[in-house]
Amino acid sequence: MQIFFPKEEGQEIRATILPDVAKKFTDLGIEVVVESNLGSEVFVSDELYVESGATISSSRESSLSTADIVCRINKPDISEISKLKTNSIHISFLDPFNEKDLVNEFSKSNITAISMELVPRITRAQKMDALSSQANLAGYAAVIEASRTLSKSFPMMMTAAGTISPSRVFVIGVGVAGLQAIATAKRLGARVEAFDTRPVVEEQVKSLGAKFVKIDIGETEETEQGYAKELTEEQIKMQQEGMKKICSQSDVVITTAQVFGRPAPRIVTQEMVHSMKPGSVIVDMAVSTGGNVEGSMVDEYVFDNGVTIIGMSNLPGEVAKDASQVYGANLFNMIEEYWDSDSKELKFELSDEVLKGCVITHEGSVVNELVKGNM
């Protein structure tokens, strides 16, 4: 059994795995092949991978065609799918609801495609949940980036010239990323408030020392996966009206709201942006799925009426080494879960609860019910 880790393309800094995880794969009896310079962006040399038992490949195309499993972080270029070995397994983030052509190509090429963002949020699958592990780091990075951009200190400071008041941070959306953003801002000494459409998270917010903002928008629900369900237009307007005053008092606003499989809801309007003090900062963590903030742009800093709107699409990449470490661990945990040490093979049963949620295509067909219903 051979597993190949190609180097990420474009501006991606993260590596799919680091040498210590590569060694775990080789200890299972899997032949590990990594593309040359896989870890160069996180200062990990090819030599370190070799020491872990991996083989270095200088031919990406050849390794794609011979590997039984191909693992990467981001979705592949569609032209590479036909180069994969028939009946092989491809694992990465795939964005299957928006990448129909990619899904069809996997099916046409007879590849078993696993989408990491669809790993179900159940206790047994927590160790494989890459979406959460990356979101956790993204929440941390969002606060660090906001603190770097804001021309004000986060903590209260007592100086000989007087007292400096703490920065006020407002976090919108209390999922994994939001909770980490709250925790990080509190550790930096900020005064933190948070809002979510799900009242059940109030206790979690308070446990981190932040204030939970209550805005009456009527009945709200969440999916089985724990994501907030999409609000009605009337509910969004009620939410915006309730948040406007808090935004105007905040030095930093961090938005994390995303709806599973749908464009991110537009929460912060230009009117709300203009109500904020000059010098304030907004971090739109949902910018890559449409954005929560009016005027935010992917991978750009937008300056609007004295307010800086940050739209970084790869916040986990700001802490790339740690992001690489946990993503590789998620991949290993998934493969180990189904590894048969006697036959040295993966034993996949699509009726398995985890695989039923994240396997998109198998044996020439689209098998995931959610994705199939969206095709």
Second form
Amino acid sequence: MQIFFPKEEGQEIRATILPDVAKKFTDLGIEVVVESNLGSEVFVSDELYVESGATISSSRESSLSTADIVCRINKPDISEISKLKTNSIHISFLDPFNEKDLVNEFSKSNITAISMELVPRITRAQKMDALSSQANLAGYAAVIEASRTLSKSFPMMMTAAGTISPSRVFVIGVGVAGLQAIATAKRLGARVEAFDTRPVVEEQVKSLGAKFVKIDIGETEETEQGYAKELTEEQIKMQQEGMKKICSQSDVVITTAQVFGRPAPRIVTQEMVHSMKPGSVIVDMAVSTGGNVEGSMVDEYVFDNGVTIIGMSNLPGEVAKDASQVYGANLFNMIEEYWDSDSKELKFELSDEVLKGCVITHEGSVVNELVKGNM
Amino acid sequence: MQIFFPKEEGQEIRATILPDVAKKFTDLGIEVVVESNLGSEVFVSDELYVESGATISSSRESSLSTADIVCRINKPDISEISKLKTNSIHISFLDPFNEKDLVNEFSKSNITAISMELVPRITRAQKMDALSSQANLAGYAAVIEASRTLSKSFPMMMTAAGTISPSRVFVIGVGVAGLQAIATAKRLGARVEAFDTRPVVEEQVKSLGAKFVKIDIGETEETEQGYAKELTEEQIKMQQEGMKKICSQSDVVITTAQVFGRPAPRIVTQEMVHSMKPGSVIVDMAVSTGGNVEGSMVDEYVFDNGVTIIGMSNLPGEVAKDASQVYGANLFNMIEEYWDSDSKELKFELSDEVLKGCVITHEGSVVNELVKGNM
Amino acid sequence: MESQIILLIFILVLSIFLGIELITKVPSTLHTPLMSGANAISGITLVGAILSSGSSELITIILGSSAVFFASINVVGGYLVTNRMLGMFKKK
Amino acid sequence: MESQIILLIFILVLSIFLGIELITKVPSTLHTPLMSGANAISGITLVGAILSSGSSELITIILGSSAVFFASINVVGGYLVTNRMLGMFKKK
Amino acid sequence: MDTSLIVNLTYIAASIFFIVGLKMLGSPETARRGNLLSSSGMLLAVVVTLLDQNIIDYRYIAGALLAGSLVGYFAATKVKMTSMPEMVAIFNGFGGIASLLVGSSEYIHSSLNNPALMGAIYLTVLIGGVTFTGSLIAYGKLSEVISGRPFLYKGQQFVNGLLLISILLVGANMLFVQEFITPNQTLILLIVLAFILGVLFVIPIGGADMPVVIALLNSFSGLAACAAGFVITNNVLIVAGALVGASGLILTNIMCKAMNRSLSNVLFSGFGAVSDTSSDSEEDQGEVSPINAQDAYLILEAATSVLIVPGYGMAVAQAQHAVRELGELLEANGAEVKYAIHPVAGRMPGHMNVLLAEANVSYDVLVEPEDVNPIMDTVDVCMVIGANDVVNPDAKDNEGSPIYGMPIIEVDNSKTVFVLKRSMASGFAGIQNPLFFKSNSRMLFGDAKETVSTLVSEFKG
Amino acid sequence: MDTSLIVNLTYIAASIFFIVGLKMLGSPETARRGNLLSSSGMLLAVVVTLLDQNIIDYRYIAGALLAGSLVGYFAATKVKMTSMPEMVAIFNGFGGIASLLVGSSEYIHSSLNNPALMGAIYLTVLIGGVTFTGSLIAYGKLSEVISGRPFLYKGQQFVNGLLLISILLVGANMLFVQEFITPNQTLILLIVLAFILGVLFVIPIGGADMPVVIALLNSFSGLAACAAGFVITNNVLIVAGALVGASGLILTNIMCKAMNRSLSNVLFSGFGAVSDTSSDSEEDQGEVSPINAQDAYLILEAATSVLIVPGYGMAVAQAQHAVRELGELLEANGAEVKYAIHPVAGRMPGHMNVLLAEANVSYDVLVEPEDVNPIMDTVDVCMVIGANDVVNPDAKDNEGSPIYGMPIIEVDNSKTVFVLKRSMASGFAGIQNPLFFKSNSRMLFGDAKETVSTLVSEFKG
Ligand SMILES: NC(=O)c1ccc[n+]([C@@H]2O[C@H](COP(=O)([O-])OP(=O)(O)OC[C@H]3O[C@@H](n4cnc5c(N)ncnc54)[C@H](OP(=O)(O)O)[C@@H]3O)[C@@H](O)[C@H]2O)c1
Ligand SMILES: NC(=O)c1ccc[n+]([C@@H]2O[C@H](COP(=O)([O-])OP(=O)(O)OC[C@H]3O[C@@H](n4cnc5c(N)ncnc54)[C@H](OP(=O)(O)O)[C@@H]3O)[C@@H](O)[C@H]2O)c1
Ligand SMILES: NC(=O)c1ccc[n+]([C@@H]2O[C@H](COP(=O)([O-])OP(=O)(O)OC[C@H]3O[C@@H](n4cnc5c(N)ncnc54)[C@H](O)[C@@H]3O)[C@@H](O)[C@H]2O)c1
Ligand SMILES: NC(=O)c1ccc[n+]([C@@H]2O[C@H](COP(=O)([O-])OP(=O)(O)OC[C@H]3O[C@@H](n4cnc5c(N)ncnc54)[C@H](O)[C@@H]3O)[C@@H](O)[C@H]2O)c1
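Having seen the form predicted on its own, please provide the structure of the form predicted together with a further copy of the same chain.
After this comes the whole thing, all chains and molecules, with the earlier chain placed first.
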């Protein structure tokens, strides 16, 4: 059994795995091949991988064609799919609802494609849940990024030269990333408020010592896995109305609102941006799925009327080392879960609840219900 | 009585005062003139100054020549001194031990020059102590900067995808800036250790919940105002020896060691830098007085063997709004302290302990003992 | 007579232990009223005074009545003062 | 006789109050040994047994000696068992 | 001074010994010395009684004393630690029968027309008899000679009523009337009725409640001795008997409270049980055992290794500061304290870390499940603070469980588990937790912050 | 039933009332009802005594009773609140003289050769007499009729020795010898000596210690009543007297402990004082008043506004968590709690903010000196926790001080100031703090964390 980790392309700083995790794979008896320079962005040299039992591949093409499993972080270039060994497994984020061509290509090439974003949000699968592990770090990075950009200190300081008031941070959307953002901002000493459409979140926000903002938007719903359902247009209006005042008083606004399988809701309007104090900072963590903030742009700092809108699509990359570590661990946990150490093979049963959720294509056809429905 | 605030030049982001403080001056009956665009970098428009009772000057030359007091943050261009009204007061950081020409020029031009860095470190003068107020914010900014640069998260996180270990932060030199750096790093969840040559600091470090590293370097001394005295060469060696191991285990090293009136001690050698893990970060807060770290450069990120050495000379500028606010408050506290509201004049008595410390030149001669001794 | 004294001593001993057990860990705000209340109880000597003044001899009448007089000051005054003091403890 | 009974009742009342005061807020680990220790004390009936068996009549001797027998089991066994239980409480 | 004075003064001294001894028995540090003191008091009282009384024949007394002491000695020293409670029960029964015998012996000699004396004898015999058979039944239940289950039958109330009326009638006859039957018949009838009452009193009560019953019977045997004291006008019997009677009653009450039940509930719950149909659904999970903070404290106080397992509930309660304080106190008390952090505890990754860091818990004492599970059986107490799913043994034992396969913190392998939560509600995964029903689990119900704070106060004394 | 039985049963009831009443007096919630209960007991006892005894002439008794009650009533209701302690003293003295009179009256009738009775009378008269004059002196000192200063003279010990020997001799004569002087002379001599002893006993003790002395004298008057009980063989006197005697002694002890002194130190410190030369250097600053946590708790418990002033000491002690907990408890108790943060408190700008944020103290309750100084006089209690320079009144009052001119938190204007620190050591500026010597300041010595934790425990009961 051979597993191959190609180096990520483009702006990606994260590495798919780090040597520690590679070691765990080899301990299982799996042959690990990493593309040369896989860890260079996180200061991990090829030698370290070799030390952990991996081999270095300098030819991506050949490794792709021999590996039984290929793992990446980001979706592959569509042209590379055909180079994979048939019936091999490909694991990465895939964005399957938008990347229909990619999905078709996978099924055509007889590849078992696993989409990391579709690992179900159940207690048992949490160790493989890369969406969570990355969102968590993204929440942390968002606050660090905001604190660096803001020309104020987060904590209150009562000093001989007067009192420096604490910054006010408003977190909109409190999933995994939002919670970590709240925690980090609280730690730094900010006054933190948060809002989410799901009512259960209130208790969670309070469990971190922050304040939950109550906005009456009528009934809201939650999926079985705890994802939020989309709001009606009217509800979005009510929400915006309710949040306007808080935004205008805040020094930092962090938005993380996502709706599973749909573009992110537009929550912060330009009007709201303009009502904020000059020098304030907005971090739009949903920028890559369309953005919660009007005017935010992917991977750009937008200056609008003195307000900085940060639209970094790869926030986990800001803490790339940790992000790489946990992503690799997610992969390992998934493979180990289905690894049969006797036959040295993966035991893939599509009836398994987790696999049912995240396997997209298998033996030439699209098997995932959700994705199929979306095609 | 007229007081003029010229706009800072060059890279400076901070503004000498903010409208709030300007208002306090006008309330005292002092006429406040600010140069146009004074607050533009901190998103404060000229109108806001006008609202607080100030007038905007678009001609620096004329304002310099009419003002009774001129206040800045950084030392003035030597060419501007002659343009000042005779017997007027000039307040700013001056670096008087190094800027001998500047001092001479002040005394020649019959200007009363006050050096902000020489405000004595006594309880009563703390409200005018800009060195403290800025160092405090610099300590905060240093940690934020380091956290952004580091590709790891500061806090420990025990997650389903494995445990993210906390970053180790080592603070060398625990004055005002060092203490705030410790506090901020602790807040963010790092493991913090600190070292200083002054033994009283141990209790202070512990009072922030951090660990003090004990290194035996024999007797050390402290001036009356609590500044450290310079170490012998041998002591520096012992210190470096003791710190090497801790540095090599640390993810972040922050150095703040200063010796009053002398270049900063060279504490972290290149060898120590190289012993650190790739990806680690060093913030050299003493970079503008010569640097504690071998290889650090003013206002540059130096990459040495995977280690980033941050040498920002204007860390308070990272939180420019707060830094401007407290600097302005320091100025106001100083002027108010000596303001006679009946005669609407400053009552300057050079016998006053604070003024004795910080007035450099007065009525045509260098009056400060320390500076005189240094000329 | 003697067996009666034994019993009285028994009673004395038991009362002393009981007295000790009763007053444990009183908050110090209550020290004064407690003292005052106990003082009123010690006015029980009034019973003795009444008994001993029930005579026809002049000297005992004088002694007895004075005893009654003083003891009743102690009793009445003691309880009332205690009550007033305790009145101050009512929660605002 | 009657005045003696009065005194005995007095003693009874005081003892009951004292008993109540003594056992307040015992930690529950001590419940069993405390019960056992009190049980041994209740073997004091041994004294009564001895007194009443000091007769020459056969029936009282029988009754009395059996009483002594049982009561002494209660006393000796009770104290020893209590002691053993308390031995377990020694701090490791 | 005559001997009677000496005897009486000695009795006073003995009483003082009993009083102080009983006081000292109430606190762990002094309990042993207290027992010694009280036994010295007893020795004093016995010796002085032997010395002085106009006893005609010492032989029988000495023989009985020796025989009884030997039996007591062997019974007390040879018994297994675990059978101590039943030993106490049977000793207590012997005390009761002794009082009964003393009362009977006096009855034979006394003039029958002294109602006060008759009343005293009546009470002595009645209470002594009830104590005797009641204690025997309690002994039987505890040693499982008799089934520990509550013994219930139809018509129980009727039989009890009849019995009580008979006892009252015999009493009235004995005190005031003295007719219908001979004095000896009266006595024997009274004894028989007392015996029956003792049996019927204890038999309907379940084995688990026996400790309370024994405490109550103990109080009775004190009262019997006290009554015997009135019969023979002996102070020390009155004082010691009353002390035991009163303190026993209080103790009974305290024990009931510790079990979270009222005395009447303990004594009479058996009656109600007849009409109850046992609900099987509950049964197969077993019952949870709640514990109160005071008792939990005593267990913690004796623990040498404590593992704290925080969960989402700790966050909701914002109990982290109190938890840290408790941890520090436990350490100061000599215990080794660790915090086991499950990777998914809470509602976000690192949730517990944020809170514990805020509360200044050192990173060094945080451990992960895989470090602590292998040595779990050496842990004295696991404190599960508002965690649920992450300690659910179903994850390893129950293949059908939705969380089957998730590694958990295996607190069920430790010696004692305290589960701090507000109710029996389930956690995030919405599934029941069999941990709560295990025999080594104790539920500490209530808001986690309040519960932990109470424990902290207990530690501070 | 004859009247004597009724009387005696009533006495038993009265005793129970006293016992329960005394118990209830020990806790704030029940104290008032306890006093009522105990007074009902007294009424019972008095009424039943009046009813039954073969009293020949009621007139004098009634007159004396009425007169005494009226005096007692007016004295108790008209006195100012502040003079209550001296009232208690004088009432107590009257109890003592009453016992003395009862003893004397019995003495006149008794057969002299009954040593037990003589002993009882001797004790009654002696203790009653000491109680009487002792209480009068205590009254005088408290109401400042007599100087409150310890009255000391050379040869005091000698005089005291002489007095004690005389008293013992009179006693021996009275009990066993009955010679040298007539019985009446003996009695008068005894009374005189007792009076002198009472005066000499109390006069050397300082006014501040008077409460303890009164408690002790109160215990004495109980013992006198108890002794009188033996004289007239009356149970209720014995029970009530012994109760008061014993509980008074315990109370005296508790009060000494609350003052952090031993009883012997209170009673005999006067003697030592003679040789001491007063040290003036200390004098001009005045004395600091320490307070213990228990008393501080009681003051806090009654406070409706509390201002917490943290300083570097709080940081050193890492007391922030405990402080927050205390703050929460105070708020739960109905007080308004604010934290006054001085700009230079601690050793770095914002030092207090870091710690308080860590402990989760809300930003909303932090106030600055200029906000709180103007309303300082409405603050009930300021808790200065390890701060020193930032509350030093020299900064506003003393031009010569190196910190003159610095704005401070003017805690000295509040009603009560608690200063929590470990010693009298100075702060960063190295200067003495006159705040500590102000009359409204109380020093709570000890590590701040421990002290605050103790207060927290007090609040939790
Ligand atoms: N870590 C993550 O990233 C993450 C994210 C999302 C979901 N989850 C899931 O959350 C669960 C975490 O497990 P867990 O054991 O920490 O929590 P849990 O299973 O949700 O149990 C928490 C328990 O705390 C109790 N509780 C709540 N408030 C309390 C209070 N004030 N005082 C005392 N007890 C209180 C509740 O019982 P009572 O109501 O009876 O008090 C509840 O049973 C896992 O199922 C995990 O998959 C984790
Ligand atoms: N804020 C700043 O930026 C800064 C920087 C440098 C210097 N300073 C100076 O520091 C001073 C700050 O004033 P401050 O009132 O906060 O502190 P302070 O005047 O230094 O007084 C602190 C007090 O805390 C007590 N203390 C120390 N450890 C304690 C413990 N464990 N428990 C209880 N008490 C303890 C000490 O008394 P005991 O020893 O008797 O306990 C001491 O008197 C000012 O003079 C200021 O100028 C401030
Ligand atoms: N059981 C597990 O193992 C597990 C693991 C991780 C996460 N979860 C749960 O999954 C759920 C989703 O977490 P996520 O971070 O992936 O969510 P997400 O990234 O899908 O969305 C982020 C948040 O945005 C909120 N949101 C959506 N529309 C909004 C609007 N209009 N205004 C404001 N907020 C809006 C959502 O409610 C959500 O809280 C959470 O409940 C989380 O607890 C469970
Ligand atoms: N009383 C007041 O109002 C007041 C106000 C502010 C600061 N202070 C005191 O002034 C003092 C100086 O503060 P600062 O921040 O200006 O100091 P600084 O900037 O001059 O120096 C920073 C720190 O570096 C340390 N240092 C020097 N050489 C070193 C070496 N070789 N290795 C390690 N550390 C070394 C110094 O001891 C000092 O703590 C402190 O004691 C502070 O408490 C007092």
